[in-house]
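As structure tokens, one chain now follows by itself in the form predicted on its own.
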Amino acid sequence: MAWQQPMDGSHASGSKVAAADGPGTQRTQYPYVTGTSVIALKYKDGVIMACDTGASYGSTLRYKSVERIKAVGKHSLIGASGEFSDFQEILRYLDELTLSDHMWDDGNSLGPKEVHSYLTRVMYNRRNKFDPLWNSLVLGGVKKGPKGEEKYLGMVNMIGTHFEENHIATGFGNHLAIPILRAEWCEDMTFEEAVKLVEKCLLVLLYRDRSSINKFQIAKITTEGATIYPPYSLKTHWGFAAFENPSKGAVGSW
């Protein structure tokens, strides 16, 4: 009988937590600790992705180094928005899934495309049992096929939701980043131009999104690698009339 990887983690530790004086189970009804958007779009040699550090536990900002792109593989990247925990069981999920795919030493490694159709199986599968993962990740990267190397770029949101697309913003920055990145994205950027872009968004992003800081960290992958690149701030101002004077014009007494 085949050996087949289990499509519903629930071959890792912590799926499902029984209770100890009762029956049934305990699921997460809630997401406690919290990551904000992720930015991420193609360019001419591969595929950039960004975030913030930040990490709230509700409305707090209680983290804040938290890194949530990894690399998976040799050929993809993941960036993830929502509960941390639940991202940290999903990375678990790819460490068995990329160890099994080493382990068949055949020459062929999983790519972008087949960890992203993998991903969206266990999102949905969760979602199903009512048990969801409360995460949107971003799976990116670039892999060399039969037309040369192929770029990668799609999402998946905790209820199994699934797409593939040139630029992905995720949480505020599916409001505020998509439509900077329509307006400006074109498919021959180079990494300082695509780099400069990302920053735009992350920009609108700290000054318009509460959950936000001013600690960032890119990730670009192409047919060499994956490359992390350190945490840094941006510059910013302030001092634009409605931040200084948000009340002015407002309706209401407040």
Given for the second form:
Amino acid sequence: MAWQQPMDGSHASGSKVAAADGPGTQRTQYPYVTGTSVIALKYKDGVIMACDTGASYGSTLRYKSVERIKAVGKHSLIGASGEFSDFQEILRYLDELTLSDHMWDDGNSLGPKEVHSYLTRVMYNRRNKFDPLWNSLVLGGVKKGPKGEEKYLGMVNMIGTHFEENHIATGFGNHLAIPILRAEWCEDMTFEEAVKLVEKCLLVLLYRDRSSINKFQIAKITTEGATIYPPYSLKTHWGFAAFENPSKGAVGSW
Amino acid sequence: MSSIGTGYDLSVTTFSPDGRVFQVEYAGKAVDNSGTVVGIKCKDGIVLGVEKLVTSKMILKGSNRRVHSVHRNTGLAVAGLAADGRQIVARAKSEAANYEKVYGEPMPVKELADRVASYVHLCTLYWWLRPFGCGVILGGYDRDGPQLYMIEPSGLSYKYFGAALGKGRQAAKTEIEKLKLSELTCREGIVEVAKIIYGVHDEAKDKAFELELSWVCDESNRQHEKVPDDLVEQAKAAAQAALEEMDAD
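Provide the structure of the form predicted together with the partner chain, given the form predicted on its own shown above.
Every chain and every other molecule in the complex is listed next, the one we just looked at coming first.
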């Protein structure tokens, strides 16, 4: 992966920012414990989000029961891929944010659009200090707006790029899941249809993304609130003729 | 009854010959002249109630909050100068948020009461600051159960079963003492607090008032929140009925 420093020292060793830290100090260069893709899409009742429960330590699939989707306030879900400790820090910021929002006790509460906007500011400002939070965040939710219940789904990544869409995927999902979502997503899918579509994407990622594991969590956010379902596994199929008797055509001892 | 502190009351850093700090006592007078604030500790939580005197017909109902949440599980009711109260609330919120950030768990009520008391006391130590013109009743629910503290402008802080501040505090305290708090649930407690506040409200001197009730109890999931409207209405109705009964005698 292109996270390591290029060996030829072609760019001056990372970002030695003299100003805030003092000369010769460095900031976050590469992530250590990372989560892989998150997929999300809008459906009839709200937004559905899914990811696996794994966190890798480089090429080791080190942690296998990690929850990478969390509820934020009453109206939103956040899913993250990338450095898990940065996600934990972001959750702490969001906790402070939702607490002070709650204490106003004025009948209003932060909706998904507001939370997404807040996160965008945080991510972009950190990037400008050369000290990014190494994540791709997916923010989905439902909140009453001027036109009734409005579904919202957006993402923001470590360099501050952010946008809103009907379906989002991070990491490998960008390459493997987005084409499927573009072809098969439609407006107002039922929950069952949405789950089927999400599972189709998750299965492709399971087969092709080496950092994914066969343990997934689906979460949904509707006007009733957030529900994060318990983890479960998908059935995989390995009974291909080419896999049977793998050493059949092998020559010699190798 | 009130002694004039001639000469010894000009600064908060001056003692009188009989060992009193008059400026702090005068700050207490600001609290004594405000609308009544009542707090009680029931067996399953805390109830806080405020008699919000409405000074003008133009004021929107529900504005001018006197009971504030300072954390998920703790509330603060303010008596006295409202603007001074806001400073104390802001400080309490900041202390509670900081504690949770450092220690990873909600701030224990005892600790928060201590910090608030220290802060209030701080402003009685320097001549360039004036004491807060408000007293607060702090109620919260943590691992040690529900707890109620009252902090006075002097910085004095005690833990209470029941506490009252403001105009009707004497009458309110008498009423609270009659209650069997250890057997009362918060649902029943709300009604009792409403009755007390309606009871001590002086119809002659102050016309209109709004009742603000909040609680933190098992029923509210140990979260501090405004008492749900339907329960407030029930409590008000019961309080008014009790008043009429008293008048009928």
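Numbering follows the first chain given and starts at 1. On a predicted model such as this, the values are computed, not experimentally measured, just so you know. Between two forms, the rigid core is the largest collection of C-alphas that superpose within 1.5 Å.
> Rigid core fitted, then: does N245 show a CA shift of 2 angstroms or greater between these two forms?
After core superposition, the displacement of the N245 C-alpha between these two forms reaches the 2 Å mark, so yes.
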